[in-house]
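This document starts with one chain, in the form predicted on its own, laid out as structure tokens.
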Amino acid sequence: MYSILLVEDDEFVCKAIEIILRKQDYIISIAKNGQDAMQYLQKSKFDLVITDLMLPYANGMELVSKMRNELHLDVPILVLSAVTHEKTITEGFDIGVDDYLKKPFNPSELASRVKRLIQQKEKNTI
């Protein structure tokens, strides 16, 4: 089974997002924040990491930053967010964001790219 590390702070997106992921049988992990997440980050490994941009304390970008520069994490991030300004979308791919998905949502759509960023992570992995 795959552990993914879900960063959320909206309680409703939260709950959509990890029914949809248990359902195809995904261990799910949430941080209600970028705080939180860096102390799971840090404590547990992670298949794939989806983060929001808007979130207390520390907010997505840093979040990705801090993930790639202090932990080297070289685990697959999917972007889920409302933010469509296309350079921020843009700076998120330059720091190491490997997909972003607009919010709302379709939940297929969303299986079908977590589903995606697994596979290429064990395909880079062997």
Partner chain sequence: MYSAILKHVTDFYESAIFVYCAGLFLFYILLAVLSLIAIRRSLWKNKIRGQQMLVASPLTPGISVIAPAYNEGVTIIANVRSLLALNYPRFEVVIVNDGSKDDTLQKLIDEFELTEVNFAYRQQIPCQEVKRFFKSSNPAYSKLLVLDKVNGKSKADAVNAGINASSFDYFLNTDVDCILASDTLLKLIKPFMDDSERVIATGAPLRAANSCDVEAGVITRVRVPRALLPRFQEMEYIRSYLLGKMGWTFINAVPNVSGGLGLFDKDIVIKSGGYDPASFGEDMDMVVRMCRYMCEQDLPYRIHYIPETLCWTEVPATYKVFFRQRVRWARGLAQIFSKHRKVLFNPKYKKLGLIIFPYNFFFELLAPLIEFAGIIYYIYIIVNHLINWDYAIILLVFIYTFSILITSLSMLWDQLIFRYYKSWKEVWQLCILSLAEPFVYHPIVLFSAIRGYFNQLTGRKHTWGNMQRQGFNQSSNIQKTI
Given for the second form:
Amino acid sequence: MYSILLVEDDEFVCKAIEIILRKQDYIISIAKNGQDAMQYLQKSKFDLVITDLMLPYANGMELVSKMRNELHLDVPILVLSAVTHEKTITEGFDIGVDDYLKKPFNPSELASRVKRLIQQKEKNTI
Amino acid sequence: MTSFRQWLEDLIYYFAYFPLVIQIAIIVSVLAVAGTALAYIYMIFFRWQKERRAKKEIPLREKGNELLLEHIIYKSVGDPDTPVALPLEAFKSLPLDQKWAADVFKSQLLEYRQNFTGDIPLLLRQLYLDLGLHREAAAALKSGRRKKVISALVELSGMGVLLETAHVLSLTQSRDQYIREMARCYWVQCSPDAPFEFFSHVKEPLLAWEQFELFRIISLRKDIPMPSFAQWIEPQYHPTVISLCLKLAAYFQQPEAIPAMIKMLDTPDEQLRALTINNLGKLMALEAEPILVKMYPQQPDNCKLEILKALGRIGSGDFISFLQQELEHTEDFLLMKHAAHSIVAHKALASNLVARLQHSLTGTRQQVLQHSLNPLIKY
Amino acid sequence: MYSAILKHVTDFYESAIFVYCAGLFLFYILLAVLSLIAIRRSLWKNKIRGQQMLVASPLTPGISVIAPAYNEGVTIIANVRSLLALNYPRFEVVIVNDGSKDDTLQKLIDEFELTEVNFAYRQQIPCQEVKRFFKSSNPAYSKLLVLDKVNGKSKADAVNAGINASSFDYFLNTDVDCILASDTLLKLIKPFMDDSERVIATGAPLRAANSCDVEAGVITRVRVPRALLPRFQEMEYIRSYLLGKMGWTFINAVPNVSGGLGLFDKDIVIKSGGYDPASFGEDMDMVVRMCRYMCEQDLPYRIHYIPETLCWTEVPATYKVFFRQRVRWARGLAQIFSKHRKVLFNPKYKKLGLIIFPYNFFFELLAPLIEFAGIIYYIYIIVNHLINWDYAIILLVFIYTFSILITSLSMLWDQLIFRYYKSWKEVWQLCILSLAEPFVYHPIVLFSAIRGYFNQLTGRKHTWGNMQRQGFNQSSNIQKTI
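I've shown you the form predicted on its own. Could you give me the structure of the form predicted together with the partner chain?
After this comes the whole thing, all chains and molecules, with the earlier chain placed first.
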């Protein structure tokens, strides 16, 4: 069983993703903002982090940068956001985002990307 | 207390003998007190009503969410080849025959459609039709009542259901700005064969908002091949249509639009010209570079600015000395800044030049170059 | 003979006062009706036009959020974080450190990993020298730009510097201690996209943050201020925005976009010369000059207010600070009328000259003077036993009941539409307060206005010093009453 941290402030999206990923037998934890997410990350280990970019208080970019530079985590990060500005997306990849999925999204695609990211990480660690 | 009552009675008794001013003052005071009381009563009533409605709606929403998540979202993940059967019976357990309940459920369907792509929007659309939820909107379309027509258009377009084709097409020419706009968006969203036809007939400007909306709808439509938007980049069409098509041609990277765009450079409309130049840059139109450089001296500042930006985007390197000359000689700060930006955008092609300029430039020009070279500064 | 003349004078005065009040009340009723229509229209538009589309569109215009900071060390980090977390796809945050004497700048540098950059800066509108520019070396904060400038003794000067350094065509003028709703930029940019005429500014209501629950720079629960003075101000704000500004929006005659929150077309602001550091009401002065510029160029324009509250600000909680703030506002208003004398009744300035200025002249600028004269007059006739007590009481009741009606209507509009307050109790607390307003709150407002005019006439120097901080906190010039 793999565990996933979902960072998202929209309740509706949270619920939907939870349902989608539960079906694939993942364990989901939900954080409503970047700060909560940091607390989760300090306490427990995750196999994947899915985050929105626009979050209250500490935004997604900040979270990613803190994960990589302060906590030195190599957990794969999937950004799920409505923002489509190219600059923002490339910036995300620069600071350590592994994959980017646009909102609105296709649940099957989300599931397959999650699977791929986790498999890739498995491969790298072996 | 009795003296106050006495006073009031006197007031009523002598009312007719008071000066006009006092009479009016008394009447207005009474009205104001009555108005205040009414305002408070209405406030109480309204809050109560809203609370009651919320209490009624919450369980329904939860049930709707449960059903949608379980039957649509949950089942759509996994094997894409097995079609999802719509369990209509389950959804019929909702009290959809009541208008308020139907409205709540429709808003949920719309929300779900907006949040997901792939098969889900189609499934939701099917569910909407199978449950007969479209009937009310269909009737509203023809009701002739402005607000009803508009909200019907919004609902149907959100659900992706095209009804009353001929009538909707006539609404795209409506005199009412909102009906016209919503009907156009609806048409572009749902028409299976000729969604863009009306571009040729637009007489009134498309507001910025409508352009945004159309742009979004068009960029999300994956079921039809995109037409060549160059066909509307012609002076005879409405400037706002041209402007939308310029952006669309660049967004869909249609290089075949470049010749039409180059022709548009002669337009007397400065803003449109600037936008054309901008989108030539986004299309990386190599063939436009010499033309842009040639026309540069006669242009107003906003077009000059766009030319400099475009040269940076196209970045062939052929006109880097032109950019250098602008950076070294223009007195206009913004032109200077964009000349520098565009030189830096040439990356490897400009590395020698940048090194030289770093030595030769002084003052503001030097600062502008440093500004553009700094990766921390985006704009 | 003497008493006959006196009687004429008193009669004239009484009927003049009556006509004035009747005129003012007519205006208020008209505004109440217009604002209801405008609010409903705006809500209807929200229903048919989702703003989510703006988040995803590559066409959405960029916005520079400009917030000056002076000695804000205690709260600066939380506030900047909440600005950086605004829900908008393309924006920058420009913090102007206006020569703070505390650790504001150092805190920013430490928290956001700032490094000094060589920034190409052009002074398009006048302001004090900007000494240094900072950008973050952490890409997560790439939206942030910090300016360190020489103190200019006014918010206007700091905002001008921010405008000079900003990159986008639109800018949001706010204060660093304002708490903004996360959708602020989306909601304020909408009117710019949705009008066939050029929109030059938009604004939205402010309310008191004093007793609200705030968590990590986000309002989690809106509450009516517990203390009396802020609660009075909350009531006044609701009335001023929902009944005043929305009504003026309907006829495109908005007199002012308050300094706490406003989105502006940068081009027009620059062409009108930027904010005036010498002004005591720099926000209204700016809007007046923008309107003047548009009229002089013969360009059609619009200024919009939207009804949703997007900004919560700490309002003065002590009488001393409150009094100073209102003295300053009153002085600002007087200053605007002396500075823009030519506009009053000038048909060249269209609605500005024929509606906004006359209304504000008679019912905002002159109101405190007329009221003050009225009180003196009443004292005089009481002392000389000339008073007809019945009539006097009737006239007082007339004014009192009407002012309560107006406040109640604004509360009703607020309730009909938004229901920011969760409990009944809070609504009642505000409603009950309207009964006390004319006796408790209004006299302070009146007296501070008189004092402000007096200071303006005598050219008394405004005491800066520790007032400076207040200047930032409360410079949001909400027009008095309506």
